[in-house]
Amino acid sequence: MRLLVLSALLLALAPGLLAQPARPVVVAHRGSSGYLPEHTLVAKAHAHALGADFIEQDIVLTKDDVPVVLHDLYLDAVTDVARRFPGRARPDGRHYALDFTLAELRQLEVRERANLKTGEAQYPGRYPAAAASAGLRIPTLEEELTLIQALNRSTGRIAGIYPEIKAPRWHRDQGRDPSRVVLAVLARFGYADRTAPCFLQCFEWEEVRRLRGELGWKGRLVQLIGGSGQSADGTDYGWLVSEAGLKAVAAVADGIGPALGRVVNWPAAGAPVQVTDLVTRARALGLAVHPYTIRRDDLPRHCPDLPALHAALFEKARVDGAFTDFPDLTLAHVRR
């Protein structure tokens, strides 16, 4: 009953969100995580209610190999973990997700996200710590995907969902192979070929080539591209924004994701914008630009304001969607 329902809403769909969009897409960053707690199921309902395009989740597996929505691969930075569960921390210091059972983490109450260096929440105007005992836990991708597939029924507006598969290199370092096990859920919801209203993302190149080849994913795919550097698996960022890099991705993927600095970026206090040439060199070998993400608390460097940042996406970059943590507000401009 759920496929058929689902096939009957991308019916309805595939002439607006996964057409050539109209306007630039607005993808829910962790939900609408600038006002209630990342990646929790009322973030979820609000970031749909807010008109949200797309929602995110960022997937990691829990000890009895079930797919939870869970920024990263560790608990300390927005759970009570520590005080739930005393001595359970690996050498690090941090509790990882992958060490717990999906009844343990049940027993976790989520919270504003925390810097794990002061303690102090990581955006002090956001969703109060006080507020923590109000019952949120952590989803796992089945829980979250079946609200958002009800929402869509309920409301007649179609949200589209943006996994992403965190640190698989990690997880297959630890025995574990978190790809197939999101595959199949997403299969399992409809969410199996370019006609579903989704985009699966990664950081890791050879785990990007990976789902294309190996695993088979037909939907579409975005690469993920760090600010500066490399991830953790050694994927080398710099080599991804050089015309080698992008002709490569565009060989597997549909789009990029990009940090903002990427894409925009403002040399001095009160210097006009400076727009990179990023976003023409993708689109000419026909891939999607998504950067990420747009804070009202916690603006690029020298970026006047939001309304700023957003001109500077939307209008001079041109850029096909972006994350934000304010769905409203982006969605917003973009809708003037």
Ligand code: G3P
Second form
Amino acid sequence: MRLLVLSALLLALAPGLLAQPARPVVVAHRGSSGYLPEHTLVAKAHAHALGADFIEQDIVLTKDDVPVVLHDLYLDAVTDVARRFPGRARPDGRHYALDFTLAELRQLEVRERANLKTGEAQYPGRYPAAAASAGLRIPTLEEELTLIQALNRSTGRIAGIYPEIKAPRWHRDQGRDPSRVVLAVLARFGYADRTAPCFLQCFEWEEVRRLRGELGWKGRLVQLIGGSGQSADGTDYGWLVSEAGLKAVAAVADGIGPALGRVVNWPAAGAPVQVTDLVTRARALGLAVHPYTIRRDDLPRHCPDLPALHAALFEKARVDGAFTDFPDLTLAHVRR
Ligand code: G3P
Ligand code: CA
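Can you switch from the form predicted on its own and show the form predicted in complex with this ligand instead?
Now the complete complex, all chains and molecules, led by this one.
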């Protein structure tokens, strides 16, 4: 009884805790992107309905400094921009969101992601490209947060948010500051400290430090770590996973978001999974570990199937959560 009263009190004081269950958390990667075109509001509403604990937003800026929810800096892979705005590409042939006003972006139709090299669907078994006329649009960050908070209220179940600031170095080189813009929006929507159901994430180490330092972000913060190489700002991922790197991350962030291969690997077909020591080392420093991305139609090399990937991550590596394109399937696993 005392426990019940305490829980009720905690929820009243910090409703965001509802988004942090005792089991590993399931982050809907770009929404329920295995079923609907990524980062559309229908994909976010669907992810909420499927029960995702957190719903991800990748964020870039428009020409008029509006934060919009879009994965790439450019529009070509998920919209009809080339047809609607001929002659607006940069010399590399791509149409950048930063070169278009929000009013212009609103004229674009969003469709299932295409492979720009082949022109074919990136994931052929997903939402049909021919259904592009469904009127899907690029949402602003404000529109998306409004939707999620409205669903939290109408369903009585709180889904958290997981915003990622995309390419801050690139934006700042062009005189823009997406982190500042995004933090202002998050504050307006009540995401301001660690009790809020929110993890802010970024691949760039300099920006993660800046968010915590100069920009004063008080909420939860995650350093993303690519599978190899460096991020656009020169962040050395190999260093980040070293003892010194992880300690530095733990001094400013609450967690890491590594590529799957930094946690689990299958060295050959039929071979058992190998689990790296990254989760153990990170958790010893107090860092949560949320790897990306679980896709049933794009499994890691030599991974036999989705149940094997789920078991490797949640039972063998014991991660604290994961990004998934199929939140219902991952939820079914972690709930078991
Ligand atoms: O942010 C976690 C995961 O989404 C990172 O990969 O490229 O899909 O943003 P990406
Ligand atoms: Ca992301």
